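One chain comes next, on its own, written as structure tokens: the form predicted alone.
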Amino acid sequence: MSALSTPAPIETEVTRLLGIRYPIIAGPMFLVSDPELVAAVSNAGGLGAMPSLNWRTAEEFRQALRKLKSLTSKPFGVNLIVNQANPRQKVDLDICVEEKVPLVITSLGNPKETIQRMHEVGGKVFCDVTTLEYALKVQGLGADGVVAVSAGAGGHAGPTSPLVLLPYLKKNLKIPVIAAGGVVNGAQMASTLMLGASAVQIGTRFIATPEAKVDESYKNAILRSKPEDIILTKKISGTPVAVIRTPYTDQLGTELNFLEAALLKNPRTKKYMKMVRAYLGSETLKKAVTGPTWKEVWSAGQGVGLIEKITPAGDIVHEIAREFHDAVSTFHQEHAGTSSETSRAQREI
């Protein structure tokens, strides 16, 4: 951690709900987020999160949770895939309940049981959403907040610009909205809060950290890539996933072949095809993330264009908080005269 003083807290509906200092969530990233990275973010005043499926077995996931608890006493989160393509959703939820995970972030399915059971042990549940329709459904089920996954996000990015999605959800929901997609710095966080978000979820920037246990080629790809290098491919999970363009992704292509697409549409085969595609895609990602391979498939969002160096995760949290305060202060200073001039002009009219 740097020697700079700790930035002042940033209070929002989400920081009060979760008991954290800054409205910054380190997005749970497949094969990237681990106890060390999560703890570093939480200890710095944000909230780190990790997917349960980063571990081969449910018991390994449980041990990872216990290791995380030994590294931080602060709140943290776990991502659960809650659709039928995840054969471990029930047992992983059991573990989250038994270990009293403070926050669960659900993706790709029906979160009803997760919400009910986590609430029974005092946990909170946020749900990934890309549309108002689904956001209203999870609000009705009792979700504590929604993660608005917009265009520009890594992983399963949403189709809608955050400039539209955030105020649209805020206008129609009663629960907090968390902005996800393209956010890298404090000025961007300030803009999302002005649009109606109560926190940001940041993934890609936390890949470029010493704590992220990924191959150096992945980190270097983050540093050298531009927003235009991010493409969407269906070849990983069957639905569009944002990855960095490489010679291998060019060879792989971005669309499913005719047979794969047909099997995914058929009600009888859809579940099994999703499972097969998810397994094959995760194996490809694992090889690229953990070691050198010519099959370079690296998940990332458009924020890569704003990431220039490897920085400790805790320092990133504090840097974003400082940038937020600076951005807000600068905005007020630059526009302080504008309001008085406008008032004077109105009086003259």
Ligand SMILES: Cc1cc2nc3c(=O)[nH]c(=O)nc-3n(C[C@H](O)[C@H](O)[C@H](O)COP(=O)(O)O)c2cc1C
The other form holds:
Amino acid sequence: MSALSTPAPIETEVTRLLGIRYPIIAGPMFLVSDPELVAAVSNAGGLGAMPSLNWRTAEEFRQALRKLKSLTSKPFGVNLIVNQANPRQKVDLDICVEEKVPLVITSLGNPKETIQRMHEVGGKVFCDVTTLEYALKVQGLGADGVVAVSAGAGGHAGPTSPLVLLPYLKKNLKIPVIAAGGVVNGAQMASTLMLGASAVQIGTRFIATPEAKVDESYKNAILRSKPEDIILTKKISGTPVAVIRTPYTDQLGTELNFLEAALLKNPRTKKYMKMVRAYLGSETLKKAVTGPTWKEVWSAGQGVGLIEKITPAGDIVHEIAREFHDAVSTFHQEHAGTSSETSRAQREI
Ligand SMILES: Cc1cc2nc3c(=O)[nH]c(=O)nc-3n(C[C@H](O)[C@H](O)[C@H](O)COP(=O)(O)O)c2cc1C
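Next, report the structure of the form predicted together with the named molecule; the form predicted alone has already been given.
Now the complete complex, all chains and molecules, led by this one.
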């Protein structure tokens, strides 16, 4: 951690709910997040999260949780994929319940059982959403918050601009909204809070950390890429995943072939096809993440354009908090003429 002083806390509905100092979640990242990265973020006052499927077996996942607990006493999160294509969803949920995981972030599928069982042990559940329709459904099931995954995000990006998605969800929901997609610095975090978010979930920026156990070639690609290098491909999981454009992704193409698309649509073959696609996609990703290979498929969001250096994960949390405070006070100074008194007077003219 850097020698700079610890920035002042930033209080929101989410920091109160989770008992954390800053509304900054390091998003779960397949093949990237591990206990060291998660603990560094949680120890710095944010909240780190990791996907249960980063471990080959449920038992290895349990051991990883225990290691994480030995590295931090602060709240942390686990991502569970709760659709039928994930054969581990039940056993991984059992482990989250037994190990009293403070926050579960669900993706895809129906989070009903996850919400019920985590609530029984005092855990909180946030659900990834990209539409209001699904957000209302999970709110009805008792979710504690929604992660609004917008256009520009790494991983499975949503289709909608955060400028629209955040206020749209905020206006129509009672539970907190967490902004995911493209956030790299504190000014961006301030803008998401202005739009109605109560926290940010950041993925891509945390790949450019010493803690992320991925090959240097991946980290270098994050540092040198521009926003327009990010493309969406269906070749990894069947649904659009944001990746950095490389000669290999050009060769691979971004659309499923006719047979794959048909099998993914057919109700009888859908589930198995999803499992096969997910398996093949994760094998390709694994090779690209763990070592240099010409088959370069690296997931990242448009925020790559704003990432300039490798920074320890805990320092990133503090840097963003510091930038947030600076952005807010600069905004007040630069717009001193539009103080609440002035704008009220103007509205009344
Ligand atoms: C390499 C990578 C892997 C990801 N894997 C997962 C995952 O397994 N589960 C999940 O819920 N989100 C996953 N995400 C999404 C992140 O948790 C987070 O919501 C997203 O990265 C936010 O957008 P940003 O990358 O622009 O910051 C992944 C993102 C990246 C970049």
